[in-house]
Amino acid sequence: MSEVIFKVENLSKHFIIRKSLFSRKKIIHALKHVNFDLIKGEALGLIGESGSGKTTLANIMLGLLKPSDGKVYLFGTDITHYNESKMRPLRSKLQIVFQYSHSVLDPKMTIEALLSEPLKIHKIVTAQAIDSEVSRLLALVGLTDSEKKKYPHQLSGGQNQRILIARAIATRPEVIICDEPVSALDVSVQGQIINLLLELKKTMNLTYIFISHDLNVVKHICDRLAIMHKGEIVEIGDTNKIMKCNLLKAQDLIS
């Protein structure tokens, strides 16, 4: 029987906005009754136009936002109302790769320091083994020890994205949420990063949630697609079937 890592049940999220103290409040429904399971070892694509609720959903799954209604289960445990202290032990098993490396990588830290940080925080290896583990992580993402003493500004966009991925896998996670991880890169570099993610998925038995608005990207990496529109999942299923049968509909929804 397939193991369910994430289970999302009837998840909703709304935000209340006031332009001023005396203005009427406006309710924005970011998510509306979202349901799906994430199966161990699969790559599930969340696709949709900007504002469709993809990132809001990811933030709730990561415990960074609380839902207005519904439940989130991780490894069979209800984490819907976990505070940060309860979420902290789970962080090593649940990681994220962001879209823009420059918003995540501290420009004052060397690559060695950036990769050592999660190893120390989560106590992945002993202090004596950190240097060799950094070298191993660099090799896993296609970089060499020559990058250790460099700073992010000395690397290309593609190389920095590889560093983000190396930081994510440093804690030996089970699930990685990839939030538009290649959209800021040149097309030629996008293919390299996609191939890297596919290789790591295979060698490390990873499970992905892959957020994107680009059908051409998700079709290469995702086993299933969930199409989001105005806060709802309007279709979910096998990637090939959706691409063949509903391509025009999918393009309309995310454009």
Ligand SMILES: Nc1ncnc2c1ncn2[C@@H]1O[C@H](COP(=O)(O)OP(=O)(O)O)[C@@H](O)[C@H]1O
Second form
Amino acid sequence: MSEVIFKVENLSKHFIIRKSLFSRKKIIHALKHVNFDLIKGEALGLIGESGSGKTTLANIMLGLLKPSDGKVYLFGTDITHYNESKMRPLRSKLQIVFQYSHSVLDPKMTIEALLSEPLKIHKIVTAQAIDSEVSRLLALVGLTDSEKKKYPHQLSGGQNQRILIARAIATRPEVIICDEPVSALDVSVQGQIINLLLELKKTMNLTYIFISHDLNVVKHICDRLAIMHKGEIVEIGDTNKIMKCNLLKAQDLIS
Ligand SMILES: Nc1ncnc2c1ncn2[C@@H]1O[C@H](COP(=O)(O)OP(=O)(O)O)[C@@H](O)[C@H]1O
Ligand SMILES: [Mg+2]
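The structure above corresponds to the form predicted on its own; please give the structure of the form predicted together with the ligand next.
Once more the chain from above appears, this time first in line as the rest of the complex follows.
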């Protein structure tokens, strides 16, 4: 029997916005009745055009946003209404990798401090072992000890993306949600990061949700694809099958 890591059941989310005090309220249906299971060891791609609800779905699964309706089960437990203190013990098992931008890594912290932080917060190793663990993490993401004393602005975009990945794997997670992790990078660097994520998936026995608006990126890394359109999953299945049968339709929906 395959183990279900996440179960997402009939998830809906709407936002009520009002542009100014005098304008009428507008309801945005960001997610509409979304259902799927994430199976241990798989990489599930969530693809769809900008605004189709991918990040909203990720934020709800991470417990950072509450749904308007529906349920989220993690490791078989209903976490839909968990508050931050109930989520905290799960945080080390569930990580997110965002697209690198200047706002996601504190520019005043060295690489060493940035990688020590999750180790300390989640008490992954003893204080004496932090330095060698930071070295191990750097090596795992293809960087070296010479990066330790540097600041994010001294690294390339691809190297900083590797630091974000190192921070995520520092807590030895079971699941990583990657939200557009290569969208800001040159195509050649994209390939290197995808290969790194594939390697880590194998060595660390990880399960991925991989969010992208680019079918070319997800087809290399995902076992299954879910195509999102206007807040709904309109298609879900094996990557090869979706690529073959629905290529035109899929590209139509996301471009
Ligand atoms: N906090 C928010 N307040 C109002 N509308 C939001 C908020 N977050 C997302 N939305 C809207 O919900 C829809 C889905 O957004 P999002 O999940 O960010 O899509 P994606 O990640 O696929 O680009 C969009 O129409 C977006 O404008
Ligand atoms: Mg997004």
